[in-house]
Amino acid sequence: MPQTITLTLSPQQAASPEVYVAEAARRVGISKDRVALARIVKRSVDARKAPVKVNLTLELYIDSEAPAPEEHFDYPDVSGHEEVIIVGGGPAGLFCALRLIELGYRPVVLERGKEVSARRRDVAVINRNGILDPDSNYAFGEGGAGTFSDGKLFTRSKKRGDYNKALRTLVFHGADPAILYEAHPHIGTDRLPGIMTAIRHTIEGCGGEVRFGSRVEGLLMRDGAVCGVECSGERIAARNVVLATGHSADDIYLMLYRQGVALQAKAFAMGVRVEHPQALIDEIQYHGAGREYLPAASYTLTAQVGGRGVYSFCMCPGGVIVPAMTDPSESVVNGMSSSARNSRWANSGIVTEIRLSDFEHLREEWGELAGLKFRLELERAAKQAGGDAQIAPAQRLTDFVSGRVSYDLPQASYVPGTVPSVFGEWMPTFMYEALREGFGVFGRRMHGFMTREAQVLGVESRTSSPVRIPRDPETLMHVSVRGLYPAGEGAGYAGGIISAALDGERIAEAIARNK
């Protein structure tokens, strides 16, 4: 059996296997030559005070002791098995498909967008302020919104499934094994597309099916149960349908609403993206220490402003801001970064709570879709403030807080371009005031954060779904439609790549259990 040991080292020491292996051997009282293998099982940076330290947990295999075998995934051939329709090819849908294969079902994934290579071209057009394809963009297409994202894999929930198995599944399909031991693992937008494609190849290689350009336009129902879907003019039959459409599939919510399928309005969050020079965030977080042996620094910020939460969301160190709208009438921004996190900018969503009471005035006309309407109104207001194509409204952070016009703007990572805008003139007052005061709190806690070098871009509105598709907590089926399984972020049961993946796996297991 290996011996486990945790070391607290300087960043330089932790970057050198020769150094940390020698220290580990000394700590357990053996010569370095007797260490057959030192496997990292956890690594984290402790920057709470100077000097910055790295905590490294190792498994030491001594003498000729062999390491434990790696887990392999042997997916069976499910050709000719019972089909399950999965609407959406993001993390929830793809992990649901993989688990269904393990359980002996044939998944049929219906994805409205395109496969990765074609989707890359459409994203490039968006960045050049070309025409936005509403079915192929940063939100829709192979791998869903997660394909073109930072690829953060942290989740606070460990109750939804096997977190470690999900990480191993990603490694099996091409992710860096470091995600298995980093305290805050991420994959990077340069690697995610290949991983999503590899998962598709696994599904297809086992007899499953992934159809692109397949927009679901209606559910087929009989006697209170789903019996298939209407998809691009074709009827596809199945007694189990998984809705894993992501939080931007507004047309799916409208389709369900028209068909009388129960929905629930829910609280969510919206705000802005704030961007700083990465060097400034490094200076603040690492107390002036050099970054030669440290990753790009990140931050997590929270505040209560008049009883309303304001917090950082999807922080992307060494990242860029991208246009995440799904319709030309909207302005939506998001953040992403490559695996190296080596851009000269750091960005984060800074968002505030949107409560049911905030859009109560829309309930009479829009019912349970009132939050969706509220979100759309903000995105369209941001579009009007930004102007042409994907140009984003922006304001220096200090001007945002003081309510002044920014007569000039710092260079931004946002390729389509920015235009000065006074957010307080078009953003709902309660949102603007909460964000403004929240930034003030963050500036006092993180000295240097409040600077003219930083700017805000708008709007960050796709943090989560404003609608929940309700499901029974035991069967995980929709509360009133048998055989219909809401899953992932779009259904209101996840928030990020891993939690969506785990929820997809839970749905697959529920389908097998409910047969």
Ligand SMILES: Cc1cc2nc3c(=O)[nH]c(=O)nc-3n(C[C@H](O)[C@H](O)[C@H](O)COP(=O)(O)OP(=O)(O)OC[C@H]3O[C@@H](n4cnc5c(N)ncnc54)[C@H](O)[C@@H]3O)c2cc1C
Second form
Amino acid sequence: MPQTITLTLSPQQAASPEVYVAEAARRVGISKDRVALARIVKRSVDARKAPVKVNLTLELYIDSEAPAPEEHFDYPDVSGHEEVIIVGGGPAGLFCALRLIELGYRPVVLERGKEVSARRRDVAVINRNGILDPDSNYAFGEGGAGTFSDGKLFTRSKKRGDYNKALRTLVFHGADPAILYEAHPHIGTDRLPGIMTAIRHTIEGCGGEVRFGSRVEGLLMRDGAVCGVECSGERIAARNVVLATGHSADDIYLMLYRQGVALQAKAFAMGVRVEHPQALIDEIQYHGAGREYLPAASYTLTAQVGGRGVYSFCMCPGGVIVPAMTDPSESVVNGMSSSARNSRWANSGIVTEIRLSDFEHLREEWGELAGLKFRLELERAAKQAGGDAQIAPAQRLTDFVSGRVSYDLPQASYVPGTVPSVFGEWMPTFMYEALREGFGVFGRRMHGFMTREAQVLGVESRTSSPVRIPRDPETLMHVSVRGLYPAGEGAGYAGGIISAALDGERIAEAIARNK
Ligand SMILES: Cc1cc2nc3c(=O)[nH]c(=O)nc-3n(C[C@H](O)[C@H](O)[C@H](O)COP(=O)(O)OP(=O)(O)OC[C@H]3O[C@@H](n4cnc5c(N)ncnc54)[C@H](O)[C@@H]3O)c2cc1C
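Now the other one: the form predicted together with the named molecule, given that the block above is the form predicted on its own.
Then the entire complex follows, led off by the chain already shown.
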């Protein structure tokens, strides 16, 4: 049995295996030569007060004890087995496909976008020329919104076993094993595309299929059950259809609405993305001690403003802001970073709750799609404020809070460019006021956060789905269409890469159970 020990070290000590192994051996009372292997099982940075410390939990294998073998993923050949159609090749769709293979089904993934390398070129064109392909962009294509995402791996799910399996699945497909022990695991946008492609290769290698350029435009239904899909002019039959299309696929919600498939409006969150110099965030969070041996610093902020929550969302240390819209009429920003998190900027979504009552005025005309319409109106207003070519409206943080125009803007990481805009003139008043006051609270809590060097860009609108595609809690099928399985973020059952992946797995298990 390995011996487990937790050390509290300086960042420099924690960066040197020679130093921490010697310290661990000293603490358990053996010579360091007897340590055959020291495996990190948890690492976290404690920056609550100066000096910053690193907590390192190690498993020590003494003398020649061998570590337990790593789990091996054995995906069987499912050629000729019953097919399940999965619409959408994001984390929910891909993890659903992997789990279906384990359970003996043949997944057929229909993905409207392109494979990673072609998609990479389309993403470059958005940044360079502002020209957007509605089927191939930061949200659509191989790996879904998860591919060019930041790759922070978190979940609020209590089922840690599943969470650990999801992490091991990512490692099996090429992620750095450090995600298994970091307190805040992160992959980075440079590594995610390779991992998503490796998952596709596993699916194809087992006899499954991933079809690109395959946009689903209708469900085939008979007697209250789904019997296939209409996809790019083709009719494809199947008894089970998983709908894992993400929360950016407005056309899917409209299609379901037109076909009379029940939907439910839900509360969600929207706001802006704020960007600071990373050096400033390091200075604040690491108490001015410098960042040698430490990762780019992050923050988490929350406030209650008049009973409404305002909070930081998807903070990206050492990252960049990217254009994440799916239609040329919209302006949508999001954030990502590479595995090294080494840009000069720190950005984060700062969002506020959008309640059902906030878009009640749209209910009569838009029914359960009222939240979607509300989101679209904000994204279009931001686009108009920004002008052509996906230029984002921006305002210095201090001007945003005091309602003044910014006559100049700091340099931003956002490649398409920024233009000064007064957000209070086009953003719904309740949102603007909540964000303004929320920023005020954050500035008082995090000394240095409220600075002219920071700016806000608009809009951060794709945090969670404004619509739920309701499912039966037992069978996980849609409440009124047999054989239809809404999955992941677009169905309103997940938020983030890992929770979407776990939801995809759950759906695969439900399909096997319901057979
Ligand atoms: C820039 C950015 C950074 C992010 N950073 C993080 C992060 O650090 N950590 C985190 O946990 N999450 C992050 N996210 C969010 C995360 O990517 C999503 O939560 C996750 O990808 C949702 O997975 P999903 O499979 O449910 O949907 P998606 O990933 O949205 O996948 C849906 C797929 O369905 C396809 N599709 C849509 N309509 C159709 C159709 N009609 N026919 C066929 N295919 C269709 C789309 O092309 C897409 O590939 C980020 C997102 C972005 C955009």
